[in-house]
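This document opens with one chain alone, in structure tokens, the form predicted on its own.
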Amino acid sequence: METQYQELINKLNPKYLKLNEPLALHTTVGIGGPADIWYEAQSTPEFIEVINLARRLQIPVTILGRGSNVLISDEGIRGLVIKNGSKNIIIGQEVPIKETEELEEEMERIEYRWASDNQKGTFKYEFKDLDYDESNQPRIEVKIDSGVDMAFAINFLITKGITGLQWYARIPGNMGGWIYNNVHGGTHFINELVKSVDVLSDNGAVVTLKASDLNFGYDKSRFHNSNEVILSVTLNLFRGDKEKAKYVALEWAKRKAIQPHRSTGSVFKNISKDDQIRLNYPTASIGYIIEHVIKFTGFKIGDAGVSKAHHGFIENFGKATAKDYISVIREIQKAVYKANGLKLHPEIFLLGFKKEEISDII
């Protein structure tokens, strides 16, 4: 393996090349053991030319975004680690609105489990009156790169009179991981958007996927089970009002603010509906059941521990290690499991572990 990994990394550029180099250092949640070799490909091409010599190597690739949503083990991830730096964004042409009724006629409508405590606990933030129609707006294609940082593109295409994702300002990750996951702000979904995916299979080529191709879902797609690489993502927009998406665009990055920063983001999935109405809970949110249920305020396992400014958040309130931060999720898992008989489900990725280590909280 030895002679595969120098022959990888003799034809990296080494500006862009790092060995075992801490993933802690490219996570929100600062954990994570070293790569074996980490690279930035600067384009898409590069991506892709990458990853094909790395599988042509037989060497393990792992593609790591923003570092967001991902728990990464303390002893690393090996073989290739890898991220498209590619910012590519392209505006294209605006789209017939026959194509969009197909479109949206066969998109699946998914059940959206958001929804604040009003009333009680830290968990009050709200936007359904932030909430507004766009669709009677004209329709414009926008191609984005996987690699792209969504932060940068929302604001970027606000200024340019487009708008439609404006509901999820400042939910880190680039275009990859939120097409990956399907990422959810309040009542939206991305897939509500796209329209079609370009991916890179398991032989090398570079092959176009249709919306409906995608088995969107609650926190996934078909790349949950597949082994293709998202490339870039094709959406449909609108050229809707500007001042509007901005207005809200900054108002929900407001009102998220009190989320913390050194975390993985929202650890396990909410609960379902009929989950929340036969418990005669307020909210399906994690977070009341961990704030409210099993009282869980200010609990730590070295420096990993529940967040007080969002009981769904477990921080890293130092020098918190993967296995610190397990331990948290094993106990909330069991305590909420013996309050109620749910099960909880984490929707953070957990990668370079062994079986058996998580085998029993996923």
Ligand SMILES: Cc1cc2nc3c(=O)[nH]c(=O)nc-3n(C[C@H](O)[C@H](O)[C@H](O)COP(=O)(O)OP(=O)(O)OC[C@H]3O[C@@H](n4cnc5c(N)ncnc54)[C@H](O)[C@@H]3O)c2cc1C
The other form holds:
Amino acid sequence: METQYQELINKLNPKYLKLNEPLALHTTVGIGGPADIWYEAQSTPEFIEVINLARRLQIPVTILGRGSNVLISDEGIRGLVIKNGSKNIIIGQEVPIKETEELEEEMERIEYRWASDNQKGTFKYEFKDLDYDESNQPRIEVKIDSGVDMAFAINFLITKGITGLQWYARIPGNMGGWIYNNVHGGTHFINELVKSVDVLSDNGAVVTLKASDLNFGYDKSRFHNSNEVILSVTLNLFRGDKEKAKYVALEWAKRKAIQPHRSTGSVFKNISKDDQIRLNYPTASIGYIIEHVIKFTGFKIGDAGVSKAHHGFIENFGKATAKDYISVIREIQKAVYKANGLKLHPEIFLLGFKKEEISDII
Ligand SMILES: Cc1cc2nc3c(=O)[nH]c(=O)nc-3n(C[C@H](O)[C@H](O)[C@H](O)COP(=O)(O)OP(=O)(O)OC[C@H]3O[C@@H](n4cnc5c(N)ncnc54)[C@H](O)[C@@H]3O)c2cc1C
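Let's compare: the form predicted on its own is above, so bring in the form predicted together with this ligand.
The complete assembly is shown below, putting the previous chain first.
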């Protein structure tokens, strides 16, 4: 493997290459051991070339976006960890009105599970008052590279009078990561806007996939079960009300600001509607169960603990390790199972772990 590593390293631009790079520096939660080889490609063609070369050399490849939905092992990740640093946003043509209607018809609607408990507890923010329908506005195509930071994209596009992403303000992540897990803001899912995705397939070819090929669901896309790499995404956005979208984005971001950033987002999938009704809970939110059912406010192992601002988040309060983080997940699962018989499932991505370290929690 050493010769293969060397062959890959020789081909990389030393300016953007780091060996044994701590991945904690590349995740919002600030946890993660070293990557053997860390590389930030500067363009999509370079991203493709490096991944294809590593694959040819049989070096394992892991893609990272903003690192906001992952927990990386303390041992780090073997092989190449690569990020797309390409940041193009290409504004295209307005979509003819007939096609707009077809898009609305074809769009897969996913039942949202977002729920607040605005009666009691810490999870008090509400978004419903900000929601509105833009479907009668003209559409416009925008192609966004997977490496684009979406906080930047939202602001950039709104200033150009292009709307549709305002519901996702203050959700960290890059375009690639957003598609990988079908990011959701309140009642909206990003799949509502996706026209197509350019991917690097397993055999090294670039292929354009239509939205209907992407198997989008709640926290789900075809990319969970494929080796494809997301290169760029074409969204059908709106020539909507710029001032309204700007207001919603700012207000949305303000309300979301209470969520702790040094985290991986919501750790567990919400419970199903059926379980919520059966258990007579006011919400399907895991935060409610952690705060009010198992009463884990303040629960901590090492520096990893339940966030007091939002009980569905596990925060790194200092120098938490992945081991601490996993132990908190495990203790929450055990307590919830004891209280109501439900097995909670993590919705974050666990990278670099040995099977036996995590088999009981996934
Ligand atoms: C404070 C906070 C708030 C959050 N709020 C929300 C929210 O409201 N709604 C929501 O849905 N999520 C939320 N999240 C979770 C997270 O922001 C999203 O899941 C986001 O989509 C992750 O994007 P990323 O670029 O950080 O992906 P990463 O965490 O870097 O990667 C996630 C997965 O995607 C894969 N991946 C990334 N890029 C590519 C690519 N180009 N090709 C193939 N695979 C790729 C990675 O290998 C990994 O398995 C929140 C997280 C935090 C920390």
